[in-house]
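In structure tokens, the next block holds one chain alone, the form predicted on its own.
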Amino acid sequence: MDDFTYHAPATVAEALALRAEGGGAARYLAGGSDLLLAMQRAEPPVARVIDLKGIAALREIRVAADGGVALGAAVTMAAIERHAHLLAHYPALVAAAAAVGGPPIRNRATVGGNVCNASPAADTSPVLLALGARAVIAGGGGERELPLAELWSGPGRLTLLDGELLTAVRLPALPPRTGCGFQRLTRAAMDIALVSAAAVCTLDRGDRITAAACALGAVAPTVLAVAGLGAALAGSRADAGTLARVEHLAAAAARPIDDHRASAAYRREMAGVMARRAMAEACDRARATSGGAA
């Protein structure tokens, strides 16, 4: 890795200014547990490092009136984990986070990093794209919105243009009876996953399922959003049958690979499975809540 120069911008503007100047030789630094890696094999090599910790817009959790939230992308997984309202309303965007590596790597990794480096396994995004979120992105042209499914084109592979900026990921705020799970499967303690899955439910008094939504990862060169599942369940009971085509629905959308660490079958199998869990215990938290979500 040749040297370089490090920049601490203290606005968006000054690191989008930063970034525009170095070019292709520029690089955003948010926790930085990926980066080092990145830098070891990038052409061109990398010259300047644009620190994103010292802005401190990106560091927020900022809760909307309507009680959605949207996460500044320098968040840790650590803040995502001890902070009330996503505890109250999103705890599997919190399993998601709790599930990144060990306490130190949570400490400095964050919701920004982890979606922008595009790997299908990482943990936050499945969740993310369950919940609808939506990407906020800065460049010279101003800032942009778009769903967040259509931030990745492939594995570690962005939309972005060049030197565009994630600066937050939008949630809205969910319907009174609805619930949210996450599931993940590894080898060990703190590998990445094999399959991971989650899901987001809204029932009417009825346990009629009203909505539904449910993501994938580490089964497709991008996390996946399992296509139909809302028309499927819809004016379904929550019972064991509307479970049993989840992990239907789930296992036909996968498209796994095989590598050292599972064959294609077993990912597909285990997508199911794990989908079938995180929509139980996404109905189950719907269950249990009379007003907003949980």
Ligand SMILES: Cc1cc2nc3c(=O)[nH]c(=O)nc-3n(C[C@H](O)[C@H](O)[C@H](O)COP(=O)(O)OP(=O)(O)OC[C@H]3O[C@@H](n4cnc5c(N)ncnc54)[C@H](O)[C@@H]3O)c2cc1C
The other form holds:
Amino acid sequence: MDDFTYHAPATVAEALALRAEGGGAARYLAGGSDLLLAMQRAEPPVARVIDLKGIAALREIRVAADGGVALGAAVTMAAIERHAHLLAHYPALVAAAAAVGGPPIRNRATVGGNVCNASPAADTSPVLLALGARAVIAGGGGERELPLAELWSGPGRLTLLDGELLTAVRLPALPPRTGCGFQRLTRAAMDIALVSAAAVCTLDRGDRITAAACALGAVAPTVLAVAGLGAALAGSRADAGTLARVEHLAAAAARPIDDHRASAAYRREMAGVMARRAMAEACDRARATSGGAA
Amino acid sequence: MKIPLRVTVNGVPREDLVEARTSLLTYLREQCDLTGAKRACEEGECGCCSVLLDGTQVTACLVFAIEAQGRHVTTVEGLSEPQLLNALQQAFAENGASQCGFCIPGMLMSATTLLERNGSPSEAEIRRAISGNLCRCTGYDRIVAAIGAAAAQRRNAKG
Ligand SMILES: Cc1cc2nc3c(=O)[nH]c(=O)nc-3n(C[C@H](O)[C@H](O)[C@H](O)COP(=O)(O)OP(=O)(O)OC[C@H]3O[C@@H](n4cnc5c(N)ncnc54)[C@H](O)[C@@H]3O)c2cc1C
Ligand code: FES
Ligand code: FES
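Alongside the form predicted on its own that was just displayed, please also present the structure of the form predicted in complex with this ligand.
The next block holds the full complex; its first chain is the one shown before.
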């Protein structure tokens, strides 16, 4: 007899209780676009799925008064693509969401699932990391928050404690004259990124960089922030020389492997190129923002 | 464990018992005898199993049947009256857009979704709308042409 069960809780508290009761054979289900494939080889077999889509709070995109955003974990890529505030202020996140799979996948795939699947190639993750996003986590002991980078411990591995649930991803408000960019290398539609990069930068009125960050996808066991990049660029003009430094720093930070899709050397070189292009895009957008116009 | 499922499929309310594990695709094909949605990759890659769930396109192989509880499902069989083709399907036929036909139900669901939102899609928009559908026969050009023709025809009909 098949004792596999499906549950559709209406609240986070119910979801946590169902997960605790189900133990190691229980999984949270969002869009299922990773989980349903993973279930085919899961050991021990998955015996219970807890569908998060019926929890209204997890499907909300809340814009704070300062312009920061809390993305509910079960917000779909399609919802991100259509959201006016995200389009206006976080266009790199919209571009990353729009790059996930084809339309039917984007109607199901959620940002929480993308982050919690912990693939180094997950498209929204580099953007969220570069933006300085934080993970809001619910568990038996209440709610806690941590920087997104501290959520991933390896490919497919999270630092979440058993049964904990990601409820939201919090994007900080962006200072005036801040832009973001996302670049991704693939062969064709529906392909997972060979390399991806996201960049964020803030410019002063003289076009000098006051803050910058860059994150890389598919070149390390987890999505990776380029360490020291902000300090290295601070005070520099957003020009070709600075962009060349971004390329160099990103290529040096990458820790890629050879696989059937690309060689490590190619991935390293392309990590630099994608990072440079993402930063160029971020700088252009920073100049184009109205906030504190020169 | 079998669970009662109440769902409206192509406008017809149904009540069935399903295993929790059963996919929406298996339910539609094996319990509803609707074989328009095709079973191919079962990994979300090919789009052959596309259906509309409350009007939103999904790949039915990656959805549990039980997720359709209380909701509306539309399959390719629900796009037109039996034995008749709607204007979009007619445009596929007239443009030679179908060869073996296996991908066509999924293509029609993608095209239906596109045309509901966008009455005059560009070629790039059409190609993006079907980017989740694989076709091993046609090379896509005639499918793109058929969708463009259906959109044009709809605009003309509206005057
Ligand atoms: C055909 C196809 C193409 C794809 N293309 C891309 C692509 O181009 N780019 C890309 O990045 N991804 C791609 N993916 C992978 C997948 O669609 C994304 O990673 C998606 O965002 C996963 O979200 P989901 O809601 O479907 O997650 P699910 O499959 O529901 O969940 C994924 C994992 O996260 C856990 N989980 C989900 N939500 C939570 C939560 N709130 N708290 C704790 N744990 C949670 C689940 O238990 C599961 O282990 C593709 C998948 C398919 C099938
Ligand atoms: S069978 Fe569902 S997408 Fe291929
Ligand atoms: S017509 Fe044969 S797969 Fe498309």
